[in-house]
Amino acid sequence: MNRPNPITRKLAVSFAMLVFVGIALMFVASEYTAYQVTTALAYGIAILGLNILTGYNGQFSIGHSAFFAAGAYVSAILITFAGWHPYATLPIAAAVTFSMGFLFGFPALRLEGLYLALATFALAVATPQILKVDALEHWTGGVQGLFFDKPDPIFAGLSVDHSLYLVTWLVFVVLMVGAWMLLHSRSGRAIMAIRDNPIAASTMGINLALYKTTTFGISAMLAGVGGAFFALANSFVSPDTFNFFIAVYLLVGSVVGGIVSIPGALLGGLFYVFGQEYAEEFSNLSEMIPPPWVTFGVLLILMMYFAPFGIWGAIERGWARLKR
């Protein structure tokens, strides 16, 4: 097995400049735009979650969505009716999140594949009905759900969506250095070893129990922290804004993006988020164009021919063959 790859000065450059390049654009991107931004990060958060259980760890989830809606309700409860701070809730929200995803893999560990897959679908389902329980309606708002404040600005000049996309750019990094770093540290390669052959990792002594239990729990607060940005960005949620079709949404953007990279995280949610509207704004040009469904069901087919590893994927191989 290969030893972890050490944080290069190449690596750290190109982790600077995307750093900068991310700045630069607040500077010249519209309100709506940095707004749009801000909804792919919070996407790319949750699917670099996802990323990581799927595509490094071989469990299979299409409930994130669940996790999604916690981190979400979690910050906007908070604000609501403890008035914290907007970011003050961002640290809570990963907390809950990762207790559920941890408690939630215990279960998890006598399923695989299709099971598996079949009992998140079953949360993502319940999700939204749970949050409309009338017990639970003065904390959630029940369908009419709650609505809050934007964050104020950090800087004095900055409007207030522009600030939100900067902070939501800034912690988007830093999770994607810290995945970076864990998926190539030893706990890394054990998790990868459970996915590649779990008898094989069992044998070595990997702890199976534990590390599919924490790898589900570091992916669903990532998709809560992914949540509670999204819920900060539309300063609103509601429980049919969380319904299944934001887990389907999250598993698109993942493989479209690249589901065995971390940087197919970012790619994934800018993709979902642009691609429909570039999809919707194709389909309005005539009356002949069909649908918008219909045309971002074609692009993702014509997606996954050209590029079945993902966008992220087909750039490495594109490199590859340039150095050649």
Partner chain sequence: MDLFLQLTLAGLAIGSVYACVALAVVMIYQATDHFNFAQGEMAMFSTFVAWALYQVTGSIWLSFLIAVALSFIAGIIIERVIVKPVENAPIFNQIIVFIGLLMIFNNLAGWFWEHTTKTLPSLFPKHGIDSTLISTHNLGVILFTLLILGVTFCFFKFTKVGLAMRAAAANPDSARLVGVSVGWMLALGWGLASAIGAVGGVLVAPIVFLEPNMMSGVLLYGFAGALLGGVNSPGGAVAGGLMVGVLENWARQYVPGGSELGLTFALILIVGVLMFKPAGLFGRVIIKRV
Second form
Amino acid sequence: MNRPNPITRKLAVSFAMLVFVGIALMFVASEYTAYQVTTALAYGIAILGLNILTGYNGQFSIGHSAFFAAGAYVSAILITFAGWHPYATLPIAAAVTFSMGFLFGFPALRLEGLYLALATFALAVATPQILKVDALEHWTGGVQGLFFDKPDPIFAGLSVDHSLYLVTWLVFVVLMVGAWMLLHSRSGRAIMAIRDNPIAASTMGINLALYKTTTFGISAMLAGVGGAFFALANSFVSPDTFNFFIAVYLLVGSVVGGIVSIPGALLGGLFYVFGQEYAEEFSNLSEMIPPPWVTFGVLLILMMYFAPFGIWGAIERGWARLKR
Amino acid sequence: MKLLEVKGLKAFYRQTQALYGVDFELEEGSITTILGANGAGKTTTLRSISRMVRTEGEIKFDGQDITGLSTEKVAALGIAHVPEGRGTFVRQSVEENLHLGAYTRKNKNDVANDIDRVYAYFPRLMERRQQQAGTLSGGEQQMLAIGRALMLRPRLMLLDEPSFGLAPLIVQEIYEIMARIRDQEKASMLLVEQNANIALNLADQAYLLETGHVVMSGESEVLRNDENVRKVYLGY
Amino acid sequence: MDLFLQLTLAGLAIGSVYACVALAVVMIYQATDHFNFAQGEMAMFSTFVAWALYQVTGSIWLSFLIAVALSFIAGIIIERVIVKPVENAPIFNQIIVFIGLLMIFNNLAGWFWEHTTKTLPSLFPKHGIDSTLISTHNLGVILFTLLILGVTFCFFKFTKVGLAMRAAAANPDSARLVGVSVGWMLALGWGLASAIGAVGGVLVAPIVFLEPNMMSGVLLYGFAGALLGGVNSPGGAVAGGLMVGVLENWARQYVPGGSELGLTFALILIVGVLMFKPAGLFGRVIIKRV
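Could you give the coordinates for the form predicted together with the partner chain, as opposed to the form predicted alone above?
The next block holds the full complex; its first chain is the one shown before.
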């Protein structure tokens, strides 16, 4: 029999704590807050994908809004045209975006660093245009997009928003644990070895192409699942929701949360949604204060000066100092 | 006159200390060599003078303390550093490399004359003047690096292992030219070498560095005849 | 045939603007190895400044020149104050700083000048030439861009500061050793890029209307042009920008669905070129001996 080692125990404790916190939060949060947190979690799931790809595998992407959009549209189309149950669409959204990411991973193999960032940047900018194309209008709803209902509560007595929040939270926790296990496995070490020294990794017999395309696929899949939850939370998708800025927000959330971390994804999603809200409140204080996005931009730059490894990085470093 | 005086020099790369209180000096118009094995701190000594590493202690050039200056200001004082690995501007042409060497100088005619002078020392560079410098051979790049340093009209040249990675014949050629430069330009040089034999032939004074400490110093002749130096560094 | 010529010439005109942006991008890339994602927004902001000056002075040329000069200074200040602190930070952090700048400029413009579209008059007279093939503005844009590019080329090729900037970009350590102040060369590069971006902005404004989001598409085409031509080749970047402009115009006319898919087309172009020619069409593969 395997004895549970301390790391596994730490993981189990974190898992239990996160589930507990999620359920506890549900009782105190208003419907609107529940909706906000759901949105933050949807971004968080996508950011998790970005962290795995960029932080752990060293491949850039500022085009994850494309996969985010794809996941959202797959869900929306299946709900609207096939009448599927909203949650039943999630695996399909995951499968479709995994394939998309896996396929995009091949051209990505030939591109390095900033070139890859640029190619994905272009992908992000092109996405709304593709969604608006006349030929696809029947399925995508063109510029108008698609409207549908939020999923019914999973059990009676729960509001629609609280129910969706709970499901999103649980899925997120499971995905975080999954990501943790992946990155601490043999494959995870391969993924990181590729980031640190691709040549050495390949001489050790790691199949670079396979690992990189698969990682791209997994990352895109997480972005797709995040996008699907985002669509469910808003009960609506439209091309301009998924403009290039979503890709930027995901990257911002990723770096701000801590790009080489798993909990950072959660923090990044929360930062994005609530940081924006606080920036907005701050701007409303006076006519003299510039609009929220200016404040947010300044906040971002300051974060990079004072917490270069993101919020989770700062927490880890602070903790290490306390223990010393 | 003392052109360069270094006292109690300590140097650090982040947390790691590379020099532990090094003292040496250099007379104007003379050649001083710093010898030592890999990792002894030779390159670090030169980088300290050029203000490329964090240091403690005193570095005086021509009586002026230079520890507070930036690298480019040190160059402007007339200290030409031929760095480890030659520092070639690989995408610029040979002639552009030489022009860069004269970046701090104003008089265009003087610069043009000096370029001709460098070509006179290194006719091979003349042949390749319009060529992308990255396409030169190792020896030619070393010549270009020395030529670039000469373009500053330096009061002091810092030379970091001019023999590194070159065939013995080329090394000999380069050292012969360096001797000519010393005679004709009255140049002062601080020469760092692993190849102790050839460096001691050229230099007037020598210092022996081991793991960040000066362990021996004196006239080149004295070091050459020292039994330990002969066994360990000269190999006979 | 006339239609084809018209499309090509109009493509060259808009391509000139892409070429300006591409050149600005390449300039900063060469100096720092970064793509400045805020380049487009900075150019947009400069254009608004030109517009505001025009409201006061009534002279488009004067406003243009002042705006370019101000952009040059602003570029230097931005490098010294905002970008310098993250000089040695990880690449993600630098990208985030650029994104922060992008947000700041985009929204400041909206705050100062509102999100309604404005019209900026052309730098060139309305009735200069009498041709059905090309408008005076477009002809002016092409010629003016060529002039700017020529001047820039000469600056880098034949002046001491230009050479020092190239050296500082290629080998900063060595450049310091010969007395070049690398930090100021970077700042100067930012200033020049920002000024050239301003030129592009003022040239494109009469075509696309002046509003805070006017440059996002232009920036992408500029990137596409830079990559197509080769990111380490300023001349290539310019050629790339022109080609993207022409190809885009052709695609709009001759490819079914081309009118809606302009950006998608640019995407395919970028990825396509990078797959087969990672250094771009005119990019030099640097020969290096070790």
